[in-house]
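Here you get one chain, nothing else, as C-alpha cells; it is the form predicted alone.
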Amino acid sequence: MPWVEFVNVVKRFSDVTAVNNVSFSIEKHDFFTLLGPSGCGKTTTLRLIAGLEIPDDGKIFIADQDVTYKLPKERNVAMVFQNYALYPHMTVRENISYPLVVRKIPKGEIEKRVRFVAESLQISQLLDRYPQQISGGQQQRVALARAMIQTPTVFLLDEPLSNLDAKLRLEARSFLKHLYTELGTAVVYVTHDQAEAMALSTKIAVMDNGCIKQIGSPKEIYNEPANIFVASFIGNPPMNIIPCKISDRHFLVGEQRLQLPIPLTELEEDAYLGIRPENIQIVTAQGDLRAQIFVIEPLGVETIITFNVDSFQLKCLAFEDDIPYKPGDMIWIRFRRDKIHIFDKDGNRIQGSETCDSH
C-alpha cells in the first residue's frame, strides 16, 4: 500500500499550471526527493501534500486516507521550511514543544518528548537559548526537532539546507541521512541540488515545467536517464549531449564518423548521443574522435578537461595527478561503448548503456 499517493493532480495559479497531471506513489520508508530547477513545481507539490494548497483536479492520499480537501491539521504531517520559521520570541525549548502545547498534551509528556528529540539531534545544551543566539546549522536542527516531536505520518522538508554554508551543508546532509534511518516513516524532500538528491534519496522524482520527467533510484536516474532533460540535469559535470546523424552503423558527429557495435537500422536519421564525462578517455593511439583541448580545470582529485570536436564542446573527467596536455593540443578521445546513451530527435531515450552492453 502506498503511504503517499498523487493521482493525476493538477494545480493552477491563474494561467500558470504549476503541477500538471502529476501521479506518483511513495512507500512508508522512502526518502523521496522532488528535484528540479527553480519554478518547476516541486515546492507546490510539497505544499499540496501538506494541505497548504488545494488541487484543482486529481486526488491525494496519505496512509490510505483521501486527504485531497482536508486541512493541514487533519493530515498529521510535519513540514520544515526553507527559512526554518522559528519563533524569535520563544526559546528553543518553547519552539520545539509548541506543536504539542497547542494540542494540549500534558506538560510531563511534552517535557519527556522535548528531552528525547533534543538528545537525538544533539541540541540539549541549546534548550534555554533563543533562535538568534544559535547558528544556522543549530536552527536547522531545532526546526527538525519541532517536526519530529509530533511523530507525524510524513515529514516534508523544503530545501532545509539551502541557507547553510558549504561546509555546514555537507555536515547537515550526513546528519539528515543518519536521522532518516531513525524516523520510521516517509520523508518527502525538495531540492534543486542534485548532489543532495543523489546522496540522501531512496527515490528521486525529476521535475520540469510542472511535470515529472522520471522517477527512480539515484542509480537508475544517473545510469538510465529517460530523456535529455534528466541526463543533462543530473551529474557534475552533466552528461555530454551530442546532436548527430545516423548512417548505417555510424554516428556522424560533425565531419567525423563514430562506429558503434549496435544495430541502428530502426533509429531515425537525426538523434543525440549521450556520454558522461567520466566515460570519455584521452588516448595516445587513434581513438573514436579527433579533438582539440580548450581548457583544463584542476579540482584536486579530478580534472575537468573541455575540448572541441568540430563545432561541439565536450567535457571529460581525468583522475591522473599530472595531465600532460595544454590548451590547443590535438588529441584522440575514446568513448566507453557500454556507457553510451542514444536519444531520439525529441530527446527521449531509445537505447542506453545496458542495451549497448548486451550486443
Second form
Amino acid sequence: MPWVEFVNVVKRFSDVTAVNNVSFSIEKHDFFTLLGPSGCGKTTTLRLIAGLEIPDDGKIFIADQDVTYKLPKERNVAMVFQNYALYPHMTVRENISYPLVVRKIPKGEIEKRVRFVAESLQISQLLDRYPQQISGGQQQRVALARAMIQTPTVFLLDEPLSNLDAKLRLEARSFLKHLYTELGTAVVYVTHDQAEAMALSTKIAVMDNGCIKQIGSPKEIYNEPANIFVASFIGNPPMNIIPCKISDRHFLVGEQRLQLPIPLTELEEDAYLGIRPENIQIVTAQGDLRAQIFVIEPLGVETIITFNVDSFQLKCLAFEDDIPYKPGDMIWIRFRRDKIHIFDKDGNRIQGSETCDSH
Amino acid sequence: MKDPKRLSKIISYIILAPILAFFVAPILWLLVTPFSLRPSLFISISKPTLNNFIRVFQNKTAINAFKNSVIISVGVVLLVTICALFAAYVLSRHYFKGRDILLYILVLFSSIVTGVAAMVPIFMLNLRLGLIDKELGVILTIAGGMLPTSIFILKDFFDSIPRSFEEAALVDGSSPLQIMFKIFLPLSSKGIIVIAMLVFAQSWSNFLIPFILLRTHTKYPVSIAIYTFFTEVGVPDIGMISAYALLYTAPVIVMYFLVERKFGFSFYGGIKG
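If the structure you just shared is the form predicted alone, then what does the corresponding form predicted in complex with its partner chain look like?
Let us now look at the entire complex, which starts with that chain.
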C-alpha cells in the first residue's frame, strides 16, 4: 500500500478549480515534490494533505487510513510553512516544544526531545531567543525542528527555501537533502523552482492549472518529458521548442529543411521539435541548421549561446573555455540525434521519439 | 541682511503661540487650581495646599460617584471587549454571505444615529425594558453604542495577523480552544488592549447616557456628580470641582502611560524571512 494516496481529488474555490481530479501515490521512502508555476494548485494540494482544506470530491489516504474528512491533528502530519509561521510571542524553545505541549506529553520527555532535535539541527544555542531575533536560515531550522519533534507520518514543506537569499538557499538545500535521509519517512515538498525539485526529489509531480502533467523520477521528467509544458518547465535554460512542419518524412524549420529521417509514420503535418540546450553543438562542417549568433553569455563553467534560426531563437550550452565566435556570426548547428524530442501539435510527446537514429 | 527662512519661522511661531496657549491653558489650570488656596477661574499660583483634595475625600457623594463610575466603566469594558473579540474573530476569519454588507451597515448606522438624536429612543427602550435608574441600563446602552466601532477596529487588527500562525498551530495538533488561548489571544493582545483602553476612556467620560437614564443621585457617576458641587448660595465650589476633575482624569492618563510603557504601540506585523 502507498504511504500517501490521492484518488481523484477535486478542490474548488468558488468558481476556480484549484485542484482538478488529481491522483498520485507516494511511498514511505519518497521525497515527493509538487512542482509548478504559481497558482497551479500545488500549495492547495499540500494543504489538502495537511487537512487545512477539505476536498470537494475524491479521497485522501495516509498510512492506509482514509483521512479525507479528518482534522489536521488526527492525521499526524507536520508542516513547515513558507513564512515558517514561528509564533512570535514564544521563544525558540517554546516554539519547538509547542506540538508536544498541546499533546500533553510529560515535561521531562519534552525537554529531552527538544534537546535532541535542537542538537541535530544545530540550533541549541538559540533556544532562549525569540524568532524575530534570529536570521532567516535559523528560523527555517527552527521551523524544521518544530516539525521533526512530532515524529510525523509525513513531512509537508511549503516552499521552505524561497525566503532565503541565494547563497543560503543552496546551503539549506544540501542540508534538507541530508536531513531527509535521517527522517526516514515521506516528505512532500512544494516548489516552483525546478532546480530544487531536481536536486532533492525521488519523485516529481509537475502541475499546471490544477492538473498533474507528469509524475516521475527527476531523470524521467528530464529525459522523457510527457509534454511541452513539462519539457519547457524543467532545465535551465529550458528546452528549446521549435514549431516545424513535417513533409516527406523530413522536418521543415522555417525555410530550412532538417535532414532528419523519422521512424514515426503516423505523424501529422504540424509538430514541435524539442532539444535541450546542452544537446546542440556548433559545428564547423555542414550541420543540421544554419544559424546566426545573437548573444553570448559566459557563466564560468558553461556559456549560454543564443542564436536565431529564421524567426526562432534557440539557446545552446557550451562547455568550452573559449568560444571562437561573436554575435552576428553565421554558424552551423547540429542536434544530438538521440536527444531529440518530438511533440504532436497538442503538445504531447510522441513515445520513442528519442530513438531517431542518424541517417 | 534678512534671512527669509528665519522670518517665516518667526511668523509661524507667532501664529502657533496663541493656538498652543489655547490648548495648554485649561490643562495648566487643571494642574494648578486644585493645589491653590484661593482657587478661581484664572490660573493663579499661590501657596500650595492639599485642602481641596481633603474636602473631596470627606465628601461622601464624591467618593460614591467614583465607585459608580468604576462599576459602569469596567462593566462596559468587559462587555464590549469580550463581545467585540468574538464578533471580530468570526468576521475576520470566516467568510459568509453578506459579511461585508453587515460590516458596512454596522459602521454606517453607528455613526449616523448617535448623540442627542438617539436619546429619546434610547430612553424609551430602557423604559420598556425596565432599565431606567439601573446601572445595567447604562452599561448596556454605552456598550451598544461602542460595539460597532470596536468590532470594526478589532476586525481590521485581526486581519493583519497572518492566518498561518493558526494554521501551523492546527497542524501542530492544537484544539480550537488551545489555538484561541495559546496563539491567537497572545498575538492579538495589543489590539485588544487598545480597544479596552478606548472603551474605558469613552465610558468613563460619558455624561449624557447616565444623566438621562439614572434618577437616584447616589447612583450618579463622577461625570454627573461633579455638577453637584455648589456652595449653599449656588456658587460653584471651584476648589472642589478642580480637585475632583483632576482625580477624575487621572485614571485615564495613568492607564494610557502604563499601556504605552508596557506595550509600546508597535504591533507584530508579518514575519520577516
